[in-house]
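What follows is one chain in structure tokens, specifically the form predicted on its own.
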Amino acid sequence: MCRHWAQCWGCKTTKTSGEMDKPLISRRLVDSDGSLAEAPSEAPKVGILGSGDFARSLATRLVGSGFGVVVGSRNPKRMAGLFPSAAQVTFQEEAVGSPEVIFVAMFREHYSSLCSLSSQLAGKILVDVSNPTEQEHLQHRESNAEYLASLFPTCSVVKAFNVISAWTLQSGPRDGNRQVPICSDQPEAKRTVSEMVHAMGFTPVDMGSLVSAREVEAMPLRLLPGWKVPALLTLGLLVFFYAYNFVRDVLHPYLQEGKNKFYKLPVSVVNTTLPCVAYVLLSLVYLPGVLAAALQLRRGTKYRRFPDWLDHWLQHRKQIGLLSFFCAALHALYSFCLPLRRSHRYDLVNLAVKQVLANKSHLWVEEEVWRMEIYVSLGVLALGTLSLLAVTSLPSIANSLNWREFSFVQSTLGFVALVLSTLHTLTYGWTRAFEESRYKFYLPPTFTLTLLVPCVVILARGLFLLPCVSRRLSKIRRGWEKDGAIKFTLPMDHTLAQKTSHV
């Protein structure tokens, strides 16, 4: 049955399949008063256990794709009016008798109500869309959809669209994620939902058989797993450094000079910390770079793993670059708002007061205007490449680029952005790493920490550029290997060698 089903679908799918574009609601299924119409006799009929909002949002996007859609619910009056008027809705035992493909968007704890209906959905297809909340997918073994196998042995069980949400089904595909993962212990069962998918304007992804159904239960139950790492250490970072510049420019004046400078906590200390973490984060992301070509120049082979620390490593690269990002944003918008504080505004008076009572009418220092107009230069300009860093990492436009591009941007341009950061640092820095006053309570000013480990990257990366070096860490890259780094061993006998792999 299923197949006589595929194929009666299948022309139409080839035509749905690439419209990804269409509306939710088919012009067809639409009455000239604006209401919809009763669906097509010959479209194919899809049943529906369930009356949430999942279940209501599946309906709206089946019917909308030309699908014929019963839902079966324990008091069909009153959820009728909650549903598409082009969607049956009767009860549990009606619902599942005509359809070959039945969704059931009902709680792991429900399904052994529907026991009682085994005998009729016996050779039908179920479709389990249910998520498991954390606690339970940490209590019970076995899947959702697995447990559904259990309990209807006859049936041809798959788990799809449990990672595609209610607002998605309603709003399109557009708005969300397209990919449908789908696992099913039967081939022909998977093809007929894969084919379904396509016709609602997604994309399915085979996830293999049902055991698999764990794995793809516990995507919805991932709270950003890739950002967990970068983001502590952002917050370290944050935090360090906010309680760093805290003793020196609020603590130190208030106990050796008994000035009240608390009110720089909200605006001036954060705006002092937030360009510190953005420019160790950036370095972060290229100093693992350089601690793997060292590796493999020591190693003199490319073929031996890195150490898990450092894998983890490279490939949280894209994670911190991006929070460098966000705290390079952060401080040009606190850098913009520091002329609106009440306080600057004192100062400034305070200052011209000084000024009229010293007598002076011109006060003009070239050097702290030229070093003001460089720091602000170079400081636009690494936050302008560290955008188009930022911007080159999403997908649509990453998916745009070949890997050359794509390397460029990400390599060459982000050491750009890591030369003009450290340029724009030192512009600031210019002499004053080397005044006594800036060491308060013996501690050195902020931006001298920030430059130990950018400068350590770059002139790695400076030394990696001789040609002595760049040519042997080419060579070890394409493959080349040093006198004793790995050694081939050749069988004597020679049945021995034939079953020996040559791949």
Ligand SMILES: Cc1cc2nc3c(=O)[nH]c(=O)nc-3n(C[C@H](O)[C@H](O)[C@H](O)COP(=O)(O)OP(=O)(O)OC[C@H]3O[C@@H](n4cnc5c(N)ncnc54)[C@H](O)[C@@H]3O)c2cc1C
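For comparison with the form predicted on its own, please write out the form predicted together with the ligand.
Here you get just the chain by itself.
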């Protein structure tokens, strides 16, 4: 039997290396009625302890990938019917006899019940698939896998498959998560299990030694980790702008003129809130790039780390950008629905009646017509450009672009979208910022609040385009450094510096 047991399995099957990562319910194992037929006798046997949801899915996947499976259960009679016919379900003692690799598909609190099997398990590879709950994760210092290794010191423990749900395991990796983080203190054992991960249609991600198991076990506990801060930022902006628009558009007419404009709350106030949030978020996507460039220009090098807050901000731009796109798309939908509303129709009729009573026939203000035509068109162009950025955010699309194409779409087109949105907002706002009647409780029109950050970004980016600045910036990005840019003293300089300082 060659060194890498599972690799040996890889040699035997007819799969070429390219096929290794394809999910496989191998043809010869599926009967005409689609049930999984008997596994070939020479298929390497894999053991599974536990007969729950995970064990069942794992057995299905392993059998479908050409392995022989023996399941160890405390109650085999009851559980056998739930497993594929190709899998053998028996008592735990029997199940751990022949297989080299044994998956422990149980909860941590039940690991100690396996100690009676220590002698049979000696020298085998135990795969820990368990996930602690949030509370358990905090409560235990060592990971579940390290705990299993402490119970069975004569075994090689490998952490794997815990991030894959029983359902994905059963149905096979689709677009979602194909990656299986894997770690172990025994490289051989890790390699064997990695080959199995491949054979099952997943992609192993080597996470190093077993000490990383704690980090691997924390992965399923996280919920959209990179989105927390951007989501809170968006929520904060939505609350702020909604409150601001409520005060200006509903409360002010109610208190000052006794007019009831509460009907504006569901659509109109939302449609002055969403665009402002979208626009501010979009400017916050490109502001950190400007700050980073300014820092590099000032320092005269790119070889110094950005401050943590800027680093963090740069890491979250994708999420902030996608949230901006989402708000802008909702804003466009709301805008298209404005004319559908009953209130809009009443306003139109009332306006017509007023026209007639005032004996005015022709209501056409050329400037207003052009203003609206232009700002709606600019809005559509801005959203269209943002959609390109959103599409290239999809990993499958991003992977098909080289970094220059990606950066062109994200950096250049993204900036064009910011300029278009600014023009859209300015033509929408037009002269409103200068009309006293637009200031309610002395509060300026909402769009004026949104213009500050984008204008700073646009001006700064304009400045960076100046030949003297852009030449210097591209030199810095190609690794040029201003002399003395890096402030570190070599040991000998240090003594030299000390000597000279006494002179």
